[in-house]
Structures are given as structure tokens and as C-alpha cells.
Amino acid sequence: MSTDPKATSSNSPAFEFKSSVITVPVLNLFSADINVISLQLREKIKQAPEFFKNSPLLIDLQGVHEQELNLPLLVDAIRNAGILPIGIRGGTQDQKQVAKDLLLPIMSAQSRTTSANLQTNTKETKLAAPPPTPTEKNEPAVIENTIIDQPIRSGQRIYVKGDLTITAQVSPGAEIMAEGNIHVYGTLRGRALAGVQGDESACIFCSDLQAELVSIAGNYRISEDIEESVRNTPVQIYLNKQALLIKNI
């Protein structure tokens, strides 16, 4: 077989660019003290180690733009905690130049990304999400329903714009996300995030709850905060006045 690169047709594309929606945790900084940030970050990660393990992270500097921040030390602290910084948002011109030197992209301060809002001393944390895209007046919203009949394996990440129905199991380490409702007719062992664009009416239904994390419109619970009475049972998960409720069905 010829290995001459000239033999390869120039008409065969080697790649393509596609737009995509990806949820990324955002670290909103309120302090420039690296020691305090590192300590609290590690404590937060202990609450949901699989959720944050090797997770990309956007660093938001808008809350510390008037403080002196050692960005290289901060990046090292985040990486040492097992998280991968992918860029910064906001910050001073000096901080942006340091970020460029560290090969970190500069995101628009106006961009909105689903945020893990890494705060301490809370079992149920609010994940800030971008507002839903407004529809034209008098134009009925079309809700898509994606059906997957194959198991979602560890490491897989699924994102759909409407509702998501899975007729198989979701494995540990897998993540399923939907802008609408999520239905899992098998065992849910991974992470399930419904209403990721801020739809507080979204729900999660599953036949066997063993999830690492469940979230509705940014409000989430990790496995350690799920009551034993609803584990390994069919459940409905929904919001009621910003409280994430899990009910047997």
C-alpha cells in the first residue's frame, strides 16, 4: 500500500469545524488569596470527586479585577487539584497578558457558561446557566425528543437541545445533559443535568436512581446528599421554589 502523501486526494477533507454547546464549570473568584482558594477548592472537590476529576474549568476574574492576583500560582493550584483550566474571563490587561503567556484563551466577559459556582459550606449549590434563547412572539416552541437505545458508557457526554430519553443504563462516569426533561428507563449511575439552559420546569425521571450527580436548571445534588429512601428506586426529580426534590414514583 502506498504511503506517499501525494497519493491522497486533496478533495478528501481531513477535518471540519463545527459549533457546539458544551457545559463548563466556571470558577468565580471573590478572593485573590491563593492559599484560601486552594484549600476551599480541594474541600469542594471532595464533595463530588468524579464530577470535577479532569474537568475543564473557566476562571472568572471579574470579582478580583481590583486585587493583586498571582495567576500562574492560581493555575498551578487548580491543576494540582486535578482540574484543567481552559481560559479566563474578565480581569485586567496585565492579567490577560499573563494568561496569554500561559497559553490560556481570553473569553468574553459577557459570555455565559453553565457554572459550577464553586462555593463552600453548602450541600445544594446553584449552577448559574445562561438564559434561554427567546423565541419569536406567537411562535410555538418546538420541543425535540432524542431517544437513545444504547447504554451510555463511562466517559461519554451527551447533550441535546430538547428532551432526552434513554432506554438503557447510564454508566458511572458518563454525563447526560438536556435543555428539557431527561427520562432514563434503565439504571442511572452517572451524572444527569436537565434544564441546562435555565428551564426550571424540567424534570428527571429514572427507573433506578444510583446517580453520582443530578441537576435541574443548575441546582444539583451529589450522591452523598441523596437520601437512602430514594436510592435504587424509580424517582422523579424536580424543582420546587429553588429546592431540588427527589420523589419516589
The other form holds:
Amino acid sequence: MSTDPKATSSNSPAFEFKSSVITVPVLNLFSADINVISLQLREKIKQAPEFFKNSPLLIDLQGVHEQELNLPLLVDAIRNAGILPIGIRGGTQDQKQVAKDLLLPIMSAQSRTTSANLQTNTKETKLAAPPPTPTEKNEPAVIENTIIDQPIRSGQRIYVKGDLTITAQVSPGAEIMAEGNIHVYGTLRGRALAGVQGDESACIFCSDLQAELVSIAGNYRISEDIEESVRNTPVQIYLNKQALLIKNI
Amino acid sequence: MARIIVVTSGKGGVGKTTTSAAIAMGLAKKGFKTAVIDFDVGLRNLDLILGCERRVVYDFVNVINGEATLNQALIKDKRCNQLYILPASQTRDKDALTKEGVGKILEELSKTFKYIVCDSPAGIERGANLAMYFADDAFVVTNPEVASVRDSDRMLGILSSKSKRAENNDDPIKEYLLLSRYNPKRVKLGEMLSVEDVQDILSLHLLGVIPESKAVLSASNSGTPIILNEESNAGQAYLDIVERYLGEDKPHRFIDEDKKGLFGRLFRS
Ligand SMILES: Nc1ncnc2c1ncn2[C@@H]1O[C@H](COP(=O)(O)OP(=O)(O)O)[C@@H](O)[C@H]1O
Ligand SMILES: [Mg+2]
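Just the form predicted on its own so far, so send over the form predicted together with its partner chain.
Once more the chain from above appears, this time first in line as the rest of the complex follows.
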């Protein structure tokens, strides 16, 4: 055999470019005080160390425009907490320049989650709910459908851009999120958040409602506030003028 | 090729080690060459349950570090020549286990063994993750109480996403439910979840129900896996489990309260 394997492989393509949508957690900052941020970050990580370990993180600076933020220090603090910043968005011109110097990509700031209504509920959702990174919007507007036939277990989280259909159960401690509708043909015991990018026409359907929390476009209801009459029954959950309604189907 | 079984749960004290010892002995007694590995570095007790604690020379970590060969570390059971035990290290910390090290040992064992049973430590940290990473089958040991069921559910989530099979997009790990320390009387009183409750929450294939039994403690104390006590309910339950796992169709037992005989019924007020 005289063929040199190296010669053949240099003729065939060594890579291809593809575009892919990924889901990453976003850190929405409300304060520019690095000490406070580091402290709270560590607290947060303690609650779910596995989830955050080496997790990528997008830093959203929209909330701290008015404040003096030391971006290099912030990035250090985040890295020290075991999280890997992968870019910023929503920064001022100065902040963008600093990010460039730090070799941090700058993302466009359009796609902010509208889950702001969740504020009262949990700080967790603020840090944890991962909207996808914005991608260029030149693809035709098709609704992405995701169908899952495996149970969603405690500690698992699912985020999809379009509609989400689950033909199994969702366990307590699991979290499912969709930018569109959610269908669960099984018992819904975990958290379900539909219309997470603000689509108020999104609905949640499930064949047995025992959820810990349901939310549509940021309007949520916790388990305690779900009436007995709709518990353990098949329901549709929808929004009517900012009011979250649950009806039997 | 060996089949790798992980015995796991998330929660501690539910009966993982008891189960690992019982099913490893059960499989070996059926004639399959079986190795059982203690992944609980720092809290080893599989060797106690199997009654070989005084024959431990080398351990799992020694083999990983190349300080001993696998053959030197494996302890052959005195009752059944098809059963071998690889004890955990009592003195190292749990970081001594590495994915590469564990993978190499399992690969070597796979050449000569039919079944490899991995006794997982509690928790969802390194030791537990490594015990399940290479598994083909998972025996999820759960007690009939809410906290234990919740932890098992969490473990199932990790099994389906962080295993080698998941990473390679192979067929997923086969998951089985073993409901342990079941007490029909307390279920009836509403103090414990019933088999149906647990099945409903976990929706998992039930391999067997192991009743709460005093015989388990005395078996542990004497270093005899409970499956060797054929008189005991728990021993019979584990034998059923092994046979069901091997493909036999056996009806479930130990789910309902003991049927009292005519005599018992007459004299109950
Ligand atoms: N079926 C059972 N009936 C009564 N006691 C049991 C049973 N199974 C386990 N035990 C006891 O529960 C305790 C914990 O068991 P062990 O197997 O060490 O659990 P783990 O390995 O999950 O921590 C031990 O004292 C053991 O004797
Ligand atoms: Mg144990």
C-alpha cells in the first residue's frame, strides 16, 4: 500500500459550517456590584451545583446601563464560580469594546425573555430560565415541533423554540419550557411554562394536572393556587387579558 | 461481553448494598460468572455484607492506580466459585476514582465475566455518576416513601442523560424498579406509598418488591447475602428478582398482607 493516509484526508473536506440553535442560561444583571453578584451567584450555584458546573453563560447588561460595571472583574468572578461566560448582550458601546478586548462575543440584544412577570415568584427563574441565543432571523417562519416520548424526570429541564408535546409524564422537580404551546399526554407534576418569549396566545394542555407551577407568557400560578376542581383532571390553560385561566376539557 | 448492572437510588440507606450482594450471589448461583464492585470509596461495606472483609488485601483504587492487578484485588467467594468481589478503598477519598480508570477495569472484567454488578454510593456526585456511567442495566432501588421516590426519579433523569450510552446515542440504559423495605401493613395504614403509587410516579418496569424483613439485618451481620436464606421472604423476593431479570415470568409476591389461615381469621377480633 503506497497511499499516504494524510494525502487522502487533505482532499476530503475537513469540516463544514452549519448553523445550530443552542440553549444557554442568561445572567440578567440588576446590580453592578461585583461583590454582591459573586456572593449571590455562589449561593445560587450551591442549590444546583451539577447544573451550573462548567455551564456556558450569556451576560445580559441591559439592566445595568446606568451603572459603572467592571466587566473584566465580573467575568473573573463568573469564571471563579465555575461558570464559563460565552458572550454579552445589551451592553453600552464602552462595554462592548471591553468585551471585544476580553475576546467575548457580542450578541444582539433583541431576544430578551418576557418572563419578567415571574419576578415575584422565584429568583431561580431569573437566573435559570435559558432562552436560546438569538440567531439571525432569515429562515422561514416554521413552527418547530418537538415530541418527547420519555418521562421528564426530576431535575431535568427542557426548552424548545416551538411547540412541545410530551407523551409521557413530567415528574415533580422537572421543568419544561416552550416558546409555543405545551401538550402533556401524561400526568403533569413538574413546572410547565409556555409562551416563554411572550406569546400570550400559547396554551398548556395536559391530561392530568398536578403541576407545581404553570405559566403562560410569564403569567404564572403555583400549585397552591390551583383550584381543587381542576386538579387531577384533563385541562387547558390559557391567558385571557393577562389572567391565567384553567378549564376542564 | 459482560452485562453491566448498576444498583442505584440517589438516597442512602434504601438497600443498594443489600441488593447488590443478593443479586450478584443470585446470578453467580445460576452459573454466571459475576463480579460485584463496591463504588462507595471511603464507606466500604459490600465486603462485610458478603462476609469477605477479612480477606481484603487490595482494592478498587489500588487497581486504578496500577498498584495491584485486577486478579490480585478480586476476592473469590467461598460459597460460590462464580462470584468475585472487588472491594472499595476505605482510606482514599472519592476523587481517587476516574472515568478512564473505571472504564479500563470494566473493560478488562468484561472479557471474562458475564455480569458485573456495580454497587453505587448514595448521592448524585462523582462516585454515583461513575457507577452508572458504563451501565447497560440499572436497578433503581426505592423505598415506599416520597423522598426516596423523588430521589430515584432524579437518578433516572441523570441515567438517561449522563451515561455512556446516552453520550454515544446508543440504546438507553434499561431501567428496572426494585421496591425495597415494603411493608403491606404500613401501606394499608397509609404510612407508606403503595406499589401502585410508586409505579404511578416513576412509571418504571417493576422487577420486584422486597418486603421489610428482620432476616436482612441478621444476614448482614453474619456476612451472608440474604438470597442464601431461602426461608426468608426477602431472600425469596431477591431470588424472584434474579429469575425475572433472566427472563422468567414469575408473578409478583409480597405486595399484599400475609393471608391469615382459617385459624388466624377465627381468632382475630
Ligand atoms: N428488605 C429489608 N428489610 C429490612 N432491612 C433492610 C432491608 N433492606 C435493607 N435493609 C437494611 O437497611 C440498611 C441499609 O441498607 P444498605 O443495603 O446498606 O443500603 P444502601 O446501600 O442503599 O445505603 C441496612 O441496615 C440493611 O440491613
Ligand atoms: Mg451502600
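It should be emphasised that the depicted structure is a prediction, and the values quoted were computed from it without experimental measurement. Positions refer to the first chain, counted from 1. Only the largest set of C-alpha atoms that superpose within 1.5 Å between the two forms is called the rigid core.
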task = Align on the rigid core first; then say whether the Cα of residue 219 has moved by at least 2 Å between these two forms.
result = no
ask   = Does residue 149 move its CA by 2 angstroms or more between these two forms when the core is aligned?
value = no
